[in-house]
Amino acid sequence: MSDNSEPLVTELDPVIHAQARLRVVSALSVLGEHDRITFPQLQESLRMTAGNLSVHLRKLEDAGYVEVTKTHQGRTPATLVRLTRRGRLAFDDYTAALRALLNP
């Protein structure tokens, strides 16, 4: 008996699959599920400018994969940023849907 039935095609979140925004949610999800890491270190620990980290950043915020808060640090002004559980759960649906693709 032969199984017509189409193969299953896997999708890659566009939101996660741009190389920076793969980047940053890749850095993010070794945190804690609570964790967050200033704006400074995570744009040093990826090498990204301060402009192009942020326009990634709003957009995973608008898909609601990241959280930005901004607050103060005695007198200083702070920007902290971590991933959130809809986008602890996107990455991991983005790597399992990325294996299935590198091993049907």
Given for the second form:
Amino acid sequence: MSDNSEPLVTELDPVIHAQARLRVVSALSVLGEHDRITFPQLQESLRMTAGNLSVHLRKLEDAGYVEVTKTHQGRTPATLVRLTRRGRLAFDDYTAALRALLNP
Amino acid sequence: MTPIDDDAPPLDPAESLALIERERHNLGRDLSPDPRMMFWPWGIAWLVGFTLFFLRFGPDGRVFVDLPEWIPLTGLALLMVAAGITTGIAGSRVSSRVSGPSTRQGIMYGVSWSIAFTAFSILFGQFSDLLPEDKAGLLWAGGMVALTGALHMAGGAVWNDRDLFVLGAWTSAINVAGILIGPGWHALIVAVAGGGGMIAAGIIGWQRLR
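Alternative state: the form predicted in complex with its partner chain, after the form predicted on its own:
Zooming out: every chain and molecule, the one shown earlier first.
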């Protein structure tokens, strides 16, 4: 067990090393590789406000970790979100790094 | 490196891993149909419907309760239609939350049930009049239960869902046992062990998702 928090801040991905974005990416990691979730459902599952979720999605999108698509389901416009391959890799690396910190 | 904005401070590794698991569990739950809605209607249909069959068309032609002959088949058919509608609604409500390959998988799996049951019905319909009544009943019930078991096992394979596979294997096994023991007993076994198995699957699935 390592009780030294120094490596945490030096090695971990800064994009997901923030509680809200870690939550977003964790939730999205449940989806199948090419599956997209509707924005309202993601918001409800994460219990975040729409504005807050949008801000974090934009940061994740800028990093290339998520892809946000606007489309139509029937006549209603829908926003769909998916984790990109890059985002999934970053998430896998992040969890691996956390485990390594716990069991060095 | 520090986080790129002033969001809530990072947690320690153990807390972070717990947070990850919590969010994965939450979304996984929100994207799964309620197992009670998926299994209980079918479990109840089998339990009630096949019990009616057993009471009216018992082993060796015995009649335990002298119901009108049309009651068991009509009762089972109506209960199964109601179950189909309930699971269809519960499944499609969840599938509208996601779009992509897994939605297609779900639709293909649902359609497989309809196509396979239609095919079996047409095939069995060719033999109903040629067989004695109790054997014809066993052919229909045994065939449909076999198909249900097979499709549940296939569903287990598609979604890597061990519980669903076990339910399918259990259903298949009790069906074969009932077929070998004979008409009448088959209905009782399917009612209690088959219907009961689906009700148990609903409870187990629900507890895992909670």
